[in-house]
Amino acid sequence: MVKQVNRRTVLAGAGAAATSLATGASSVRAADPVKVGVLFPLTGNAAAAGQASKAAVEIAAEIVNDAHPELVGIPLAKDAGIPGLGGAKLELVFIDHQGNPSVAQQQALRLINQDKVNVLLGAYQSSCTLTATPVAERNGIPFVVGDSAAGNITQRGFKWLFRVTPIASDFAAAYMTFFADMNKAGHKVASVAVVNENTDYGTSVGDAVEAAAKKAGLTVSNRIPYSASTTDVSAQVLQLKDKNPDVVIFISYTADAILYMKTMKNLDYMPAMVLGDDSGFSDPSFIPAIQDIAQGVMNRSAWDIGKPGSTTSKINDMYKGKTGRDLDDTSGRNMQAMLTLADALNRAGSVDPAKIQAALIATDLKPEQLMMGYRGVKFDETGQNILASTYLIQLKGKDYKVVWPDANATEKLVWPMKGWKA
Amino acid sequence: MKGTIALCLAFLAYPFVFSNAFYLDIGVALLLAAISASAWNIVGGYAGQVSVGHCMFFGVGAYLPLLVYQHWQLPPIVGVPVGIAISLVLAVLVGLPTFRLSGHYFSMATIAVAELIRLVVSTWDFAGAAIGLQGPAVGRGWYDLTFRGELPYYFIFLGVLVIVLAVTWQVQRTRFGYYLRAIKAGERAARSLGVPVRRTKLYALMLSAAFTSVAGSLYAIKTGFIDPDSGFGILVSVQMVIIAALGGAGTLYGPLVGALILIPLQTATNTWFGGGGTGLTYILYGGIIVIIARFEPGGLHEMWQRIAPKLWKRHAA
């Protein structure tokens, strides 16, 4: 076969060349670990999710680091370190960014400068990780985002980042989907109201949701941004009560979420079905709060604890025994993050971050080697994971239930809610 | 004078010994943190005006270039005059009415204008609402002020915090400083001396919120991103009156000193025991204050003034 030379092919081969020499003393030998810079909101107003991020980080870690067989068709589950590396080990440095955005980009020059880290994982705030990422843009490192879902993250052209998580976007096109499913099976969806909360994450997601539905020629019937902090949503309730959607969809965090559960019992008003985003609705705190008045409200989810046994199931565990909780949504998303960052590690075979980068780029996860419901793990160019996906849940009782693709339910899905009739 | 030169040489010289991205990084943030500090210094220190609503003149500040940027491509820097005139704008229409207010009354109003401010930008689509503004992620060329390193960031602040603190100084010694003062140490005996005292507390206002919106501009300008909690977050004009009252307000170098206290302290607390996620950051950070608070309120700069005659005098022995 004879290859067409041009500039361009001259160049990356000498570019090769000059980089081989360059690493050459640099490269790890055997068992060096390999350095992963960890950025969370450790405190501040998201502490708690980023705490959890960091302990199920940790358990991907440990996945990779220790020999757990019994974990089937997760990479690098099955021998302890990274065979690709001669058996090395992850070792994360966490930083603290508290939420706050220059401190995120300090640390990132800290991460890459004093602590030589290899790559970069986080920032759970979209704010956080708009500032982090050019730092190591800049520095030619890979930073491999695991949960933050604004849109315009992947739209500035970068090299050096890679984003698991599914977006506003994706979460709107599987809301789509599900209603044409619905639609089919003889459950009208013609008309549904888009709430949010009014901050970042209500509004993005708000707005791509609205953008979606209008795009699959459903009616838009409300639109309501509220404060989340607020103490009376009376008013909020009373507007979908008078136009009446099929669907109202709720992007709320936990107090208004269970909030608008209550005063919807209060005024009467329930709609076909209540579907929530993640976030507030996914909060421990709110299954217990409206288990007796929402009975039936969905859910987003893309992770599923699973049958008892299965590989989710184990992994659950693991993460139960350390912090006595099971595992979320949010942080599942990051564990997956670094499990995939380590799959990249071990066909890198090599610390050098232009490796690491073609690894990512290479990246090519099948479901069944997934802990979350993601239909594959593949970067396009602006480095976003176009197979990334949600399951739908219900709430049955005092569980949610997966009941949404049907490939991957768990339990029929009931339709219309029940809410309080229960 | 031989203190003065001394700084300047320090100032000049850090760049070089400490040439790491991550050292100059935080001269970075400690050379921003004095400049802001040091703008508020003109009407919280001289004057005495505790404004806690300063963050509205940094957002501003911190919006308009990139503003400017996101809606109509032009460099950011086109946007820093525009903040400056807003910001004076601002200034006028916030002053005149809370200036009529005293003591802890002013301080409130100006946080309630603050925090409204807040509000009204974190839905206004305009300015990007609860999401926030981008920066050029790349620079399009030098007029961007996009830069790979830390290095230009690092002269430029310092230029900036020199052109601050000349004015404060030139303020100090003309009729007007003495003014501030005298109103400082008592509004209504200012008054009947004959000090203009409105047009006064307005003047410094707005020369203090001409620089507080550079301070703004130069933020956003190396971050390249604003949303409005980094913007018009109460926390922003918490820690300018943090870091003059610890180095000490109303003096010239007071807040200089604060910001050289402070911002290595936040950052070496956050780098040894952030990443344990502990929260020990802010119980450090938060016991040093108290404790400078309880057992040196006049800051640093007046301990300085107690303290240094006994060490010459122990020299000269």
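Here the structure is a predicted model, which means the values were calculated and not measured. Residue numbers count along the first chain shown, from 1. What changes on going to the form predicted alone:
- For the rigid-body turn between the two forms, the listed residue at the hinge is Ala168, chosen from Leu39, Ala168, Ala342, Thr154.
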Contents of the next structure:
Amino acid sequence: MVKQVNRRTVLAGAGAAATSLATGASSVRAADPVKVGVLFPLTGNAAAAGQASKAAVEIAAEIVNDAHPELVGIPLAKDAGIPGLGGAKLELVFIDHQGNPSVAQQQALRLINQDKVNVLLGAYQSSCTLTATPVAERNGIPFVVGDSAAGNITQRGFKWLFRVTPIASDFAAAYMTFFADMNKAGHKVASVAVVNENTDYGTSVGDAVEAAAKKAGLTVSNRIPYSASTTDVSAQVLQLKDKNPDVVIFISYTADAILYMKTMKNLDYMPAMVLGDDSGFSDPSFIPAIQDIAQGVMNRSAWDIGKPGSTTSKINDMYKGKTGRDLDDTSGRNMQAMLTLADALNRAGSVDPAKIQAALIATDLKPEQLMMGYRGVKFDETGQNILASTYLIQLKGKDYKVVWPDANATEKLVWPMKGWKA
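Starting from the form predicted together with its partner chain shown above, please give the structure in the form predicted alone.
What comes next is one chain alone, with no partners or other molecules.
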């Protein structure tokens, strides 16, 4: 077991040799590939999101491994390989945890002990990230989290965990600011309902949103936890219809998000606005399944394709060329995590876990260096990116468009949503 150390102590002693019993990293030569173990749900209920994120991480590795000088501002894009490691390439080792926390834990251990990876990245579902990250912590292996949003992931005193994405408290604060703006614009938001799947992700975000709403003086008409594997949500939709809140916030995975939209149509219930908390609402299979019945539904996202010819548009072209579809927020956040990790590897100039850890601690990326719409990447003592942020987007036709905040909007917000009456 590798002894845990304080993050500031790591910075002060970054040049010191580190012990890594788990990986044997000291034997890796500078020009050898850097092995990154990536845990995603590649099968199961969230397979579409996992596969989309897998493709995004592969594109990130392509940006690092091959020269892409056209991607202005993105660290390491102009060179082939990682300069600080003698041009070493990223080698991705993907593992399918199936959305099962116990499998995620077992597979993290396999990646470290059998595949001898240098770092880990993942794991989409917060419940799986919560079980996989302690394995990395015990073995002294840096673990970069791209998209799991449960607040408690970075509240365990871990020193080898770094989360790039915005989290539950960030989303809740953004939603409350949005609702205040809507009230100022004459769109009544006095009551909200919170509907959440009942694992760590849904519960954590749901708690944060409920607390923020109450603090903002809004009435929480319904708090409805449910199992993401459910096949009937008629009772839950009837509860919403009875209370009739101004906005319903869904914290859902893919199958359940689609099920809710279809059930709302079947029961003829449409609130003024539905706001999805990413995840299922960003899954590639969501829009094709509901676009005819959920026009105007809103979602959160820190991703925007941008203008033609922009760096983000070129990255989207790469992703679309690989997958046949545009990049989405979930896969984009995982791509950004991989690019952030690559930048740290370059600055570390070593595959020594302690030096990678120190480089991650020292990360200070600016907005112009990112492909996601964050204010930057800078980690606090818990490993959380304190500069992460989000936009709100709205479904118009077959695509989401950025509608809030006004400074970032590409199209005007439509209120109320049109649903199946578009």
